[in-house]
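Just the one chain here, laid out as structure tokens, in the form predicted alone.
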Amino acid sequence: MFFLINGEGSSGIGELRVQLEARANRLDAIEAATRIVEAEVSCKSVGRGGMPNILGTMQFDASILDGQTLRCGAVGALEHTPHALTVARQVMERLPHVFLVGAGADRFAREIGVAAEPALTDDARAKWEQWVGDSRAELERPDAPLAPWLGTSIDISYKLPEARPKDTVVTLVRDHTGHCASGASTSGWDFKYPGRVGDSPIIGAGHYADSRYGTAACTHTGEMTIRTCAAHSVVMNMKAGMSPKQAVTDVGNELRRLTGGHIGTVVIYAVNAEGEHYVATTGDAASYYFWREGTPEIAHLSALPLELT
């Protein structure tokens, strides 16, 4: 057994190994971990602690695949809803279908009894009150152009340039069965455009699972994984023969040379059917926890900076 969580998952490292310690399911265990980090108002980027978009409103994505039956769920801009991967996995499970997004996610989640909660708080508020500042009225128009409010690296005006993507919660695991699961859960970007969608509810560009090689997750720009199913290309990596690092390497200088759009850091977390894992960073300093079966800390480590080929 085995799970590796990135920094902003901190608050849910110990149910975790509770969870894998006493044989949960790892989809059970996933999610169990994730609710905690979601309702953590200290973490600025997943559920309940994250910040809204553009309009001062709360949208959540997230998503859970099992790396056995490769069977997965997602929710994209879901609102009113902080603990968004439990309604992702009740996708999975209750559903035909992978994705639900916007109104027809939010329908679904009142469905199976998540009742509907107030998602932003009293800091997130101050913070979207302050950033608008006296520009409100002018948002809440019905045609206000909304994208020269974005900060971000493309051709369009600054307003806040701190508001970029940022992170999101990552778990990779591996259960007593000796089969893998991964899961995502976030806020998104802050500030971000309404109805906006990362790459946490992409099966095969946040994170993928097959538990014959190995799982991986990315964080921070999901704009760029999406554009190179990152984490599913590292798993065919590994798949193919490649280690952990020599697959996260690999991809991660595909990432290098995508150009146009916007162009940021991406953190990049993999590990192997064995357990051998490694996580490394374009650019921006990242933490994760790493623990499998038999040890007694869960340790905490950096990313490592990408390495060039």
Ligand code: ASP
The other form holds:
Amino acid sequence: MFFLINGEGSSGIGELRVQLEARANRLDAIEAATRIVEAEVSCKSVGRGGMPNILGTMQFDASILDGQTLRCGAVGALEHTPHALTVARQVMERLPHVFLVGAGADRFAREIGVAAEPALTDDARAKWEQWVGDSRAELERPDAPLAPWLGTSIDISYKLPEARPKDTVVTLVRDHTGHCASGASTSGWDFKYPGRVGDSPIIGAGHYADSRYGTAACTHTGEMTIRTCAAHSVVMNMKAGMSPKQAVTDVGNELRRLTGGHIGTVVIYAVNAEGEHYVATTGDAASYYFWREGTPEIAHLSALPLELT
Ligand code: ASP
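Given the form predicted alone above, I would also like to look at the protein as it appears in the form predicted together with aspartic acid (ASP).
Expanding to the full complex; the earlier chain stays at the top.
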């Protein structure tokens, strides 16, 4: 058994360990821990504590994948519940589909009994109001062009010293049966274009798991990991015999070769079927927690700088 969860998921680490040690199913463990993170208002990139889009509306992305069966479920731009991973899991459990977005995802959430709740906190509203400033009325015109605002939302995410970069909670797990699973949940890029979907709900971009080879996830610039199917590529590298370090380093260097489009930090997390792990960042610092059966402590570690090839 093991789990790896990124720093954003610190509030979920106790639950993950309790679940796994109690021989919970891997999907139950990921969902239980993610629900705690999604409810934690101090976590500013996920669930209740997350940040809204350009129009001040919360839109959540999440997905979950079982590494034994490769069954998966995903939601994008879900608005009325912060517990996006729970809805994603139920897409997998109850529908013949794997991915619901927007109004359909919200409709499904109500249908399965997930109550609608106000998703925007006072703190997030205040930050959005500060960002939008005097331009609010102009921005809220139904036909207002929104694309020009994307530049300033990038500035918020990347350039202002007091701003935090965007982030996500990603969880990689192997349970007592020896099978892996992976999951992700996020409110995505602060002040993103309405309807923007990042990598977290895109299986193979934001995370991936195949119990035979291991599991991987990515955080930060989803626009880049979608272009490279990054998490799937890491797992396929491990299938081809690479160590987690080699697999992550190879994909990180593919990300470095991307030309044009929006370029930013990507953090790549991998654990192989033997439980060996490696985490690297192409830029900003990042931390994560790793626990393996038989070790008394949950290690809190830093992502290593990507080694250039
Ligand atoms: N990867 C997420 C996204 O693109 C955000 C993040 O992890 O920083 O929505």
